[in-house]
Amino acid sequence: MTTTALDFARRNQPRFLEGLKTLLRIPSVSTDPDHREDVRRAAEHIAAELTHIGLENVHLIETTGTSPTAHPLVYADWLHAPDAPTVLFYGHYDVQPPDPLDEWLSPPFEPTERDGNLYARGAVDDKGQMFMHIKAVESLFAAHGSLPLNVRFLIEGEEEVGGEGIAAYVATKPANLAADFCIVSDTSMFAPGLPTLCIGLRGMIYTEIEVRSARVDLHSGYGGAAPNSFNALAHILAKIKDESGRILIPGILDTVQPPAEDELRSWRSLPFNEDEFRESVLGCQAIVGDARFSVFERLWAQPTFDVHGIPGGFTGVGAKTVIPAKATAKASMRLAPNMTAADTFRRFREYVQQICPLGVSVEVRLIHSAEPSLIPVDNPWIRASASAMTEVWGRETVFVRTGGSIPIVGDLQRHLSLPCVMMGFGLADDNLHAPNEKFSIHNFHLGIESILRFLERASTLRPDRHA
């Protein structure tokens, strides 16, 4: 590639960083109705950025998600390279709540530079990484006066609350998003300085289990004869996974696609120390889970079951001798490649109903879901992105999976047949969803350079060169 776009990006590093800080100051917490206008303000700010750098057809798309978590999509395009491929950039501008506030060393919505990092809610998840896309395209425009390939942007404001709106849009408006490949930067590097492409994501079902034992709460003097909804819920949860970490739902592992031996061999070559991972990343006393599988297999290639909260009953100061009539648990399962959300939820619900104790009723509700994804490494877009990252970082690019979910990746594969290049530049200690979230400033700038080089390489590929 010519160095002009790269020179422009390097000369404008301070301005790019200040632009990110401006976006980070907008508290676009998608799950909180009190921030509804802030979320829209973030969408409008991004639309203005896209217009400023030269994109066309910039507009907000109102979604039909469940109020009050329905927030607009931001769309933009530039489609004036008839013989070149088309890239769809995906990102999200909504963020998680900043709580607990007292654990932040600096205000969550006042971006602060410290030790080479930028601290703020959304710094790495995903405003900082999404902003890299915009700045890479701006640099190409500045260098060429046009773009070497066609570009579409689709940026959502509901990722942190399930992505209902964008899922519906992708499913019903595929012609509006026609492209040859997609770039997603919402993942992490395996280690500092090690260029990393994520080729696999686990899916997810997020559920609510509600147990009812009586019409009303009862005095605990009836204990011994009256069923207790919390006791029953505890019995149900204890029977979903055994002490060794094995999930006990019948047939749940039948469709799991195990990693190929080549992939397992590459995982074994990654720089990884279990004790360091346990202490610095997990911050726990022991790594748990099914010992039949390695830590990477447990994190990336096997399903999970986890409980997230059990609200209800009496939790106030003092004592109240009550047998609660209702108990609820929020729980999820991560899905391995080849599993489906619909089949997993069906098996999960049937098993919970089967093990429900005598004297209570149980209802299992699906809150939201995402399908797992696995991208072949011989895809030409993956090869081009790996080459670009190797050139920028000076080290061979590694291929990993991640234990989390990015729902849009599965949607784009299912409805548009789009391969997604997941170029992430976060780090394991960036505190995603936690206090003191950060993004390495060095990674922010090299991320822009990596995307620049990839786009230049991708522009030379022809759409008919991939199936």
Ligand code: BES
Contents of the next structure:
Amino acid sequence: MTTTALDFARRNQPRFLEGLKTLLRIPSVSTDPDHREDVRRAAEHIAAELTHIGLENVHLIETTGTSPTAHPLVYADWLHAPDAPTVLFYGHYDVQPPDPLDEWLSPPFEPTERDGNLYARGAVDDKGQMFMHIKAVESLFAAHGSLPLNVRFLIEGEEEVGGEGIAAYVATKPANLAADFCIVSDTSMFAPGLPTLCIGLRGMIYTEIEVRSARVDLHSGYGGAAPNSFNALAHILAKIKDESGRILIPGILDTVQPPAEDELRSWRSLPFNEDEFRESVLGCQAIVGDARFSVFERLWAQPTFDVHGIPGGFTGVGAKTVIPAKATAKASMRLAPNMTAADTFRRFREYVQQICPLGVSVEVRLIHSAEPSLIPVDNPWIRASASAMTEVWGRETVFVRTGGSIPIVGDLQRHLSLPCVMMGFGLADDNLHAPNEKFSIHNFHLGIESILRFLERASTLRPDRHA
Ligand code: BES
Ligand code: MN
Ligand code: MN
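Switching from the form predicted alone: structure of the form predicted together with the ligand?
All chains and molecules follow, beginning with the one already shown.
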């Protein structure tokens, strides 16, 4: 049975790739209200695809709220394998904005093949990876006329803007998502050709800090006596971490759960060259951060703080001598295991108030948040996935974490007690969220094979339905 589904997937490689290109042509940028209709079109396109491959009960679920970044969920299922387990596939069809546009070698929404890669916004994050799930299920259907296990799909359009809609759905309708395990393909391989399971994600609080220094903008001849919102904002931002990168917000570091000794040991045996990582992935002059921790601990197991943008003030051509009355910054913290978004935000806001310079007022708003997650590895689904990938890639599967976040993973664990299997096939140089995002075409096809083989193994496991 394995061979036929696999044969189907191999024979259909060119068609699968063309199907992905069609999806990538839809600019489903979730944060941009101008793309609202495109985001919906992407959802409808996926729904049609799920119907076409033989899934049932296919529908869009409108997310609650009127926010311009509320976008529908796509749901589908096939539940006719009574004694077999049920898998929940999670992915997201929304993408990050493509700017800066002039740095793309080919347009972001015109998928283009170069050097064995497919270039487009969303190629790897996450349309290309989510599409692998659909094509794996299509191959199983085509080979058997039915499926060896029960499947549900839940694909969201708000992941890149915090995933509020799916969080509310998972919290209120857990029965609609009953499953034995979940597959997420939205992470990367540790190195090319090295099969990787991701077993930890950081959480996040995404915030906006607004400083007001006066009723109205002032002539900068008042400088020296008048407070300046931008200067004050800079002071605040500079006090959140010290120069070594250590977070200075009281109480934050005390709550962090350090990785266990054997996980740290496994990280030390990963094939890793710091200098090569600095040069080829970060493209920077020096790796920064708290030197008491290894680079992996800094990326995967410690909190951090980063500023994303500071709009406003005078940025036009020439010069304008003004003291802007208002300055804002978008800034976020990544949360390490055991930190909670609510507690971190409360401490963050209190600290910012406390360090606010004389003469200005500051307001801190939470835009979205996600809890960190650690995946228990001692279960048959993780073992089946690791073996399936080892079989496909011919190398022992490694277990890593990622510094990024996938908000729903924590919720699936908390509300549904669902073991998540994060089998991702991106690469470190895929330019996620940046110009020239790509997905290795080889990884796309072997990813489909990995998922196929995992599903076939998983279908032979008996579900453990403890109430
Ligand atoms: N796929 C990424 C998460 C990721 C990043 C995995 C890097 C592996 C390596 C996901 O789409 C993402 O970008 N998540 C956001 C979530 C946030 C908006 C809450 C992130 O991490 O910034
Ligand atoms: Mn993603
Ligand atoms: Mn992303």
